[in-house]
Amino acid sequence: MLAESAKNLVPKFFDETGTTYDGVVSYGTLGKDRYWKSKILEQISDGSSFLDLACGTGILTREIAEKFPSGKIVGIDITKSYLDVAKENSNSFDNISFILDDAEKFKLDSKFDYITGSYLPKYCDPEILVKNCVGHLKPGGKIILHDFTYPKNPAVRGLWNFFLTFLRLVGCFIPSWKDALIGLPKLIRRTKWLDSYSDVMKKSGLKVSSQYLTYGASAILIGTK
């Protein structure tokens, strides 16, 4: 039920934000997002095939890119104004190719050595999610995951929530992004996809190995297969 309601939130928080997403999440992660892709990067250490899911405006996707020039990179998202701005960001590369479709939902004919997904795991169920994943990896491919987390520690919990409150104060002032920002907070307080996405990775077979960043605000999901 969880998932359901999260996924439902996505139109009602991007649909109208493909434009001003890069800076935005940019200033909302302090910059640490640049620096948490980096360390997806970090578990890609070869392949010629690669999928990103819910790419947004590409910018892991363009990436990868840049990694692996001689690779083929499918970047898909649920929302047409994100990909047309992923699209536009993404002229320079003929490695790249994009489509409007579910990360849940999705059938391609080509199987890949690495799937990605940042930010997508709290929208969506596990065993929905791992199952399309896993269908379309590679043997010895590796499904890799990020989104935010909760931290434990109680000195940083309460730095988070001193963030989240500010994002939820800023998100009164920009009108296309106040559902998000006082939206996202409460997801982020919420979800456990971490545990749930681990446990459904292992009952499917896969390896899985998992990391915390900056103090426990994100966390990294591997799936090898």
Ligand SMILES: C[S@@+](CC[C@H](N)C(=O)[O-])C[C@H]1O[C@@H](n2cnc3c(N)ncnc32)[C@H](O)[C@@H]1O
Second form
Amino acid sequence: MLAESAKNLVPKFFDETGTTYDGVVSYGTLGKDRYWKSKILEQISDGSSFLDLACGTGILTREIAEKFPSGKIVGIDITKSYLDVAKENSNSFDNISFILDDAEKFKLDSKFDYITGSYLPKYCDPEILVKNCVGHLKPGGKIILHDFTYPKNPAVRGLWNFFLTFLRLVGCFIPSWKDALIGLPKLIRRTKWLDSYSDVMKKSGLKVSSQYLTYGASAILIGTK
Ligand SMILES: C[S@@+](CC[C@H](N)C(=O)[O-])C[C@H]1O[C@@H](n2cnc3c(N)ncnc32)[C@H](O)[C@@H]1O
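Having gone through the form predicted alone, I am curious about the other one (the form predicted in complex with the ligand); can you provide its structure?
Let's see the whole complex now, leading with the same chain.
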């Protein structure tokens, strides 16, 4: 129910925002997006095949490609305008390919050492996404999911709410971002993605670990096959 309605928000949030996303994610996270992506990269120690789900404009996809120049990296996203930006910004990389598809439904012949998904979990159904990922993972491979979490500490929560209220006000003046900046805080408050994906990964036989980042403002979940 939750995942189904969250998925309906994807076109509202992203259809019109691809060309301005990189700036908004940087300012909107007070620069933490870079740090969070560096923590995802830290978890990727070796390997030759990488799948970046919900790759968006390809920020993380290119960082993986830079770290593993001889690896093959595939980026998948459901929003064409984001993939258009990703392709344009990745012209100089010959080890990245992009596919327009749904992370819950794609079917590829290849299997991967690592499957990443940053800011994806809250939009998907954990059972469906994890099942599809496990089917595309090599033995010993890892699924690394990252997304916002609602901080548990009351003081941090207060600051978080204050900042998100400010972003909502900003959203009133930027028509293409209005839906996302107003809708995202509500979605982050209600999502239980970390617990639900962790449970599903364990049930699927994966070894699971997780790590909160920046006082619980986001988290990384790792499942090893
Ligand atoms: C906030 S952006 C994040 C982009 C990128 N992962 C990053 O960290 O910069 C969220 C992306 O998730 C994509 N998305 C949401 N649901 C998806 C799904 N079911 N399959 C593929 N992409 C999805 C959206 O199209 C959007 O590009």
